[in-house]
Amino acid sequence: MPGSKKVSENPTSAGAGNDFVGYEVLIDFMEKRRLPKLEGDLIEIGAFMGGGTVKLARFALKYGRRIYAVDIFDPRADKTPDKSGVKMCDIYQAFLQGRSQLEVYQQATNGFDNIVTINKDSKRVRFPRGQKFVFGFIDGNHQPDYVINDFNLVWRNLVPGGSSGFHDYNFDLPQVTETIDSLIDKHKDEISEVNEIKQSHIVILTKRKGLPGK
């Protein structure tokens, strides 16, 4: 089954502090919905400094699963402006303070053998049909075409009953919210539930069970 790769028994990392989203709400959601009982791994698109990746990896480790982390590791790539006109790339570089994003991420995730890092533009990533995901979290490039691409990248391999979440929903990136709403409408027949975690600006879509061919 996916996730059979040998994982470290005692991973340690100080990098969990680099979680600017609050991944505990995602882990709480997965536990309450008993998603680890489904067959598949976890995927994160947009790992940034690795703090959230570490938390997902620690959670996945308990169930012998992998976490796939997809990121281009170029803090200059996302030029999406927020409502005030500040570009995401400027925010990322301010957090990094001149450090290499990839090196910060690698330091944070060191010791976790169940993390599969994919250092690519997400538009260049494809997974085989046999790869299954039970949960995905999307917080990559905030341009609408990337939001759509990243949703499709996760959704096509998401198992029925699995869930996929987005960050920055109903927050300060209106184009992200508009794009997510359009995806919800387009795929409404495939979605059994939409959960918004307002305090974290997260929305989570659950894939309907019993879809044709599933």
Ligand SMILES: C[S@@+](CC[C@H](N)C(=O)[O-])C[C@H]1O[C@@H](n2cnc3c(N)ncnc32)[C@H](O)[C@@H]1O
The other form holds:
Amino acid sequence: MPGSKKVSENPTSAGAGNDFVGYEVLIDFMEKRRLPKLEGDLIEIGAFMGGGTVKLARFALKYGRRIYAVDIFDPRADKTPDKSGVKMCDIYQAFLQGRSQLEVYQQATNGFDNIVTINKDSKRVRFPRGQKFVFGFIDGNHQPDYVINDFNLVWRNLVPGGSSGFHDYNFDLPQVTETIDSLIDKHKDEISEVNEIKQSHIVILTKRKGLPGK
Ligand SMILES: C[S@@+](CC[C@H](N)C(=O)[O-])C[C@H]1O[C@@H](n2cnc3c(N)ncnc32)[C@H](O)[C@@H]1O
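Can you give me the structure for the form predicted in complex with the named molecule, which would complement the form predicted on its own we have just seen?
Below: every chain and molecule of the assembly, starting with the one above.
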């Protein structure tokens, strides 16, 4: 999530049906790349109020897929400051205006039986080997160790040809950008494409096909 700018937005606009990232660009990417032709589900790390989760769920439903939404549902958890010193947790609490994050999320996502909500710290989440993902979007805790953890959580189960995106690339959380760059370098042999969507501060990595053992 972009930092201080968000505080000045109208928090009431960030309820059901809305998200902070603009998930339409993710859906557009998946459609253009024909990702649903591959076998697997979607995963989102960092669902916040569920507005983006619902958009992914509608898309997934068209192809008979599920969306796994991982969130700790504790708006105080991420104390990472942006470039101007504003902490993520303060931004989240400003948007929530005293409401329960989990309740707002549950209201937004109510009725979608293809959403699998994982209410946990992402470091405590494990998927079985057989769980396949075609697309992942990472926008959870912004500490470098979490960015690495969340990448690994998605990448391990991402099918060849599948893609994993990050929010906050080249924006106001320099440590997030540095960590993503180090992950791109470390995994360069497994990555076939890196796509940056500059206006949305998103970068999407596509997993190479034909990797040994895949
Ligand atoms: C920037 S918000 C996600 C915004 C969402 N992608 C959108 O555009 O609407 C980050 C989310 O990560 C969650 N989060 C923070 N620390 C977490 C952790 N350790 N594990 C899982 N989720 C976490 C927060 O609760 C928050 O909902």
